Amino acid sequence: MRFAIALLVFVPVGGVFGLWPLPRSLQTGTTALKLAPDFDIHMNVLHAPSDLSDAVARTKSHLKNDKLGRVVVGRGSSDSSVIQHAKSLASLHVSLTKGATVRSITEEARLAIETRSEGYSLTIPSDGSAATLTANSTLGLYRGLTTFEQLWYQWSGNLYTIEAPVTITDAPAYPWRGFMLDTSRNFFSVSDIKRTLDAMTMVKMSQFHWHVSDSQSFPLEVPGYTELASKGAYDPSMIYSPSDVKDIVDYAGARGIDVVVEIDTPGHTSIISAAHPEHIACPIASPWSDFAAEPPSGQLRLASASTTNFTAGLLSAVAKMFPSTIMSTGGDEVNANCYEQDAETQADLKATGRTLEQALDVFTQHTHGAIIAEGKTPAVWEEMVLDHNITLSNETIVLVWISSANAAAVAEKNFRLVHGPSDYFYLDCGAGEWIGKDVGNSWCDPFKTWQKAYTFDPQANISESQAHLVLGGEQLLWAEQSGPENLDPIVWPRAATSAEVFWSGPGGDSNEALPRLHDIAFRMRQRGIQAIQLQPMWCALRPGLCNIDS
């Protein structure tokens, strides 16, 4: 087994802690402890990388600026007497275990996904003696700093906890804990993405799946293929330049997040026809529903050698822009009728003597070969494994999206998989139909509540012998009805749900989780992330009193 999936028993906690995700092993006491006015974090790491030093500085800034009162009636006023007499914690000592290799957080976050070390141990005595944080990697230290930040509340100028001593031994159940953002249907600025990364790192997410292009727009400026963005972006101001990409991936890496880019092929590529009509079959055909899953229609002419070479070159150029070891080539919702109606594709099939399925196989092997040559592991949507008879590398990662029930079939084919099922994790569901002249509901109704996502079992219907194939999962925002205006509230804190499922493991109690989810949402708002309210504040301040049986 490549990584641990066995769950540790949760130590019961009271209504104070706002830890999210819940540590795998947690022991707490009942003693008040406050941070000393001159509290400091001491790094005992030889040649500490700059992003670790920056992470420590951010933790100190968060401790100073979060200014979060406990999410209880009075916001902590009832704690004033115990705070007054509490001992003070003067320091947190941060160190790597003996013999650990010193790499930057960024380097650690970009290692092959099953080789990363994110575990840590955190001890906070109740007597005021120094707290300690140890890990085998700088990434583990960073995860521990994130936990440390969530332990403290403010009242009357004091930062304190009332549950010292604290002993935590923690590590994730799964390495892939992600969020996918679609920036094609509507554009999100670099600052929007960075703010999203800030929220992701608060809940120890590890993967930002960037669905950067689709049929509607191509906002990514790719060296050697700049015409795709210049003709395919909504506006010149709505383009991600190579420097924007570097800014985003560096920002993510320093926060323990790997950026996995997706260029969906051969479907969902209509917009490429704006620059290269010769490569696209059935562009903006009517009625669109005969040729695509949503408008506008248009797919890469996969039977064409010229188009295949063009696509391989494009993917290779994109791969060079992103340091992750993983890159997605999509592969979902390929429309056969589009190719059947396209004279050029039919001529190419006839000339080569191939069926459409055989042409897809050649196309995929060639384009995947291009990114493998750049050191990337391909990722694909589930149809490439379940609906098509094509040759894929055994290392290919498969993202399950249509239904949670399909994960078992992917595992049966012995592919590593990532859960992103629409019946649990699609954040856009339930907003009504966006197609004009249609008064129906969205295809994936109903709205996917945080409670629903919290019940997800990553190993459901997957045999014990195939359990190691599950890398984790992600929640996803398709942006047909989303933009910068509603990014934060539609995503947060709901997307934190899967972060806990895939860090702490499944089977958590939603009644116990709700006060902690309130807490992390309150803390997000303190940091400028507009997480939506989950209940009236009266309920948030009185855990359990708004339960149906209370």
Given for the second form:
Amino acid sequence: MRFAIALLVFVPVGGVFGLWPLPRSLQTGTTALKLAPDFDIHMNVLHAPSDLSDAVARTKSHLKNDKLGRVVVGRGSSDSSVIQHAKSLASLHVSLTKGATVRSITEEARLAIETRSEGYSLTIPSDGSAATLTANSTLGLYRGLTTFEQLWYQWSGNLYTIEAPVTITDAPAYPWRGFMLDTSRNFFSVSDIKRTLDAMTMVKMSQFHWHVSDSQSFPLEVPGYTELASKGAYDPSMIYSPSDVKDIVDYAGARGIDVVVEIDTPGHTSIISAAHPEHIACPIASPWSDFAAEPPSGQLRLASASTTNFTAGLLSAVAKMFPSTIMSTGGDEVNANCYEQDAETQADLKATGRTLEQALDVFTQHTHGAIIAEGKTPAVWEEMVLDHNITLSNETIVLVWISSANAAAVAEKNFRLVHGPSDYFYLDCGAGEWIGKDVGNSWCDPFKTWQKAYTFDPQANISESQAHLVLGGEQLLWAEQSGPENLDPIVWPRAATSAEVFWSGPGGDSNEALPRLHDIAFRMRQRGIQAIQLQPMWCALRPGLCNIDS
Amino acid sequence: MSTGDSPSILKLSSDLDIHVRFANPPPDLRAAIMRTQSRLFSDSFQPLVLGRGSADTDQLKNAPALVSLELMLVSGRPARSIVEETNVAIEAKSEAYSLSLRDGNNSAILSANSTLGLFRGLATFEQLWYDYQGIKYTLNGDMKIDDEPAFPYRGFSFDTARNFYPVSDILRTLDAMSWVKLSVLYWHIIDSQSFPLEVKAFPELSEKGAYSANEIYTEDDVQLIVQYANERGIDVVMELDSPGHTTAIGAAHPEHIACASKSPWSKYASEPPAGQLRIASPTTLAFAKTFFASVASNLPGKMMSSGGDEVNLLCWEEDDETQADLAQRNITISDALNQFVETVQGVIAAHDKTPFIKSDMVLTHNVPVLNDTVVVVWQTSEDAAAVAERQLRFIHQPSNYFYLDCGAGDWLGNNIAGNSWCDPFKTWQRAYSFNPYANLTLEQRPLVLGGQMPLWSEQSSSENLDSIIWPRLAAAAEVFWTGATLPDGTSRLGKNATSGTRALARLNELRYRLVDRGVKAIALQPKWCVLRPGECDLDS
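Got the form predicted alone; any chance of the form predicted together with the partner chain too?
Expanding to the full complex; the earlier chain stays at the top.
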């Protein structure tokens, strides 16, 4: 049901300047209202969990420190007289609906993806009487606080809105609103990841898909398998320790974000050979282009019982580090030639009488079995269901990446899916080729603009009866040409685009969206996130005047 | 350059003395030496190989130590300041130097004809050293370098009008520019969107035309930036783009602007907002004269630009005041344009500066210009030959090779499917492949002063400044310093030029050095590739 209402009608635009993503139902007025100097948030939640109290404290801190002027000419100077005469809002009352179970935000954010409750109602009267925020869960309250923060602007010491009264009833169209970060091609520090989580939660994202390892480096310290990082990380300073992981996962959870870790297998594993050469076929074989999609080549020896056991053990150990109910085993770009040329794999296949496809099936069932035993739902890249004939649990979540056109085929197979299509959502495209001697453009040229991402239709070519299979989507940063140096500018505010597509539903008008996207980018910059400018500031301050036809 | 037959390890003595062997070294040279001295020991860049510096531990134990670097001016040369040497005419700059690491016992010698040459040599010297556990060393201890630039003009063009950049961003950029021996900051300081330059004669221009009071380069800021640049061997060419790209002047002086913010903008300008100086108006001409003079009189450099790109004739055709002025004076719009350019070029020349102008003024509008004008060729690299035909000197800034902003999509609203007009992204490989002499005759070659990569800031600002320019800008710095031939005599270009073992290896190294010094240059490859030069080539 939740997914069937995706094609909602957008509210007419009268302002709602700062709201991103746009609430599903929103009424605003034209009255100015300011926050009283002693404005406070009153929590009427018995036994409020500490992460909710912390969230309220953060909201108060953001209200105080954002210091964002309205993104219009004069930055609010023209509002001074209405501010002067505006009524003051003294309090926001936060409460759960009667009978709601009190759980922490963190717990709510880690529930099975289709059972989460993120809806909320927010009412801000224009007469100065108390504003109210209600929800069925602390996670819903948290989303509502995020909305509340986006309503206020500063001018000469006052925080105000010119759109009271405000009435919002809101809930996401899709539960998976994600961002994927590759920390293997180049490393990102814990603080980079936390700052990214800060930005994600500003736009109500729910999933941090962490592509933690790949062929180039293995930066995750896994208990029982510490040699993988000690030999496979770029540097001892470029390792995520178990306490780093806990730090990140807790930080995310308190911000309503579930962390889905991905250990990509059986391809994209060359670096495991640094510690375990016995498990890797065709490591750093030449020419790499015969053996892998990019250098260095190297894949887990999936036909080997010992490698299968090793992988299952590794995945199970990683699963224990991450509280999410979902974990990805990857599965993209498996190269058959690598295995055909690998004598050990050929011997194993011969001994077991299996074809390569059968061996992949056995391998996957084994590794998936290991994480299912840890209580995880497996997620895989699309090739696992579209290119390979293997048995997967019906619960498996499929990540569509090669092309948006492939989502329908995944739905046809009755798998739940997450959209991450390279033709809409790849944040790294368009920066040229990174392979030496190649002077070409990036394989997924051109750059995926926010406008392109904004046109994405999650239900395109998917039948009504399969509509419920679409869990949502995510924008992705593959890090061949990225690092801490350009993380913020390459991700923000573009990644906010899909956050709105999957919260508010598709069909938004990019013309209407642009001023709001400017607004959230301005607010991000106020909070120390280096979001890029989408236009000259002249245009940002004058919505509509820099359209192609204005 | 020669590096000896076999690797010869040499470390820096921790009390390395950089010694000036001539009388009265200017303070800016002494300051440059102190910066070098400080960076030699604060840099923590390790060699980009597997294991980083650990591979060299054994050799390091018994390595000889360099105890001094001796700076010498070729005898008889006056010790003028770096600032003075930087502000000489572009064709007269003396940037050559010689560096010999083990000339004599444990002393290195750096010699040049000028302090500017010594400064370039110091930039080279800084790039020679790796760190391993606090020890600074090189594997090329026998290195001898004789160096000078192929072209004197090696620039970066910077737009601070579409979005504003704080002074600290510009200073950091100047530092990084000096590390790759760039010689010019071409400062596109104002445009139609904002006017962030404080002008003594017309303070209202920035008061009303800047994005905010905090987004203005005051006279002091400009002085500081120019001085900082000059001390680093970088000349500042300020561009007052005119008569187009001037809408922001209208905030204070609406009487000087035709078709201000007129709709639809696409009929009147190449991007919003529309607006151009009323070139036919004697009052506006007088204003332009005072405006240029006021700015020029505060700049020490020998070059200044009046821009001149993307003039829109319809804007003036539909402007009643302009039409009235033309009728009254009985001149055509092209007469007026010629007169405008003659006027502002006259002011620039009167301040002892060489005028620069954008190529469309010459090629599209056939505006007569002063003989010593330097033309900025921007629309396409193909235009260079046409400018050369006119016997005008020029610099290369072609959008099809050098525009740093291309490829990030269209920034106009309501243009969902649009790519940037100069799509695709200009990769470092593309910039590196540029041939400054393409389609020119031998006789025309002296007309090429050099070139520059520009950053137009519609989609850029402080947030992505470093990452959008570095290390790509360094590719062009090498095109115009190194020229066509590498030190070993081979061609700089050729089919393997961008291999991980050739230019890419050095560019990766530079990128890591930039990051080490706090400049947020982007990764060109996964670190796995960087540590294994050549293993991520197309055919490896």
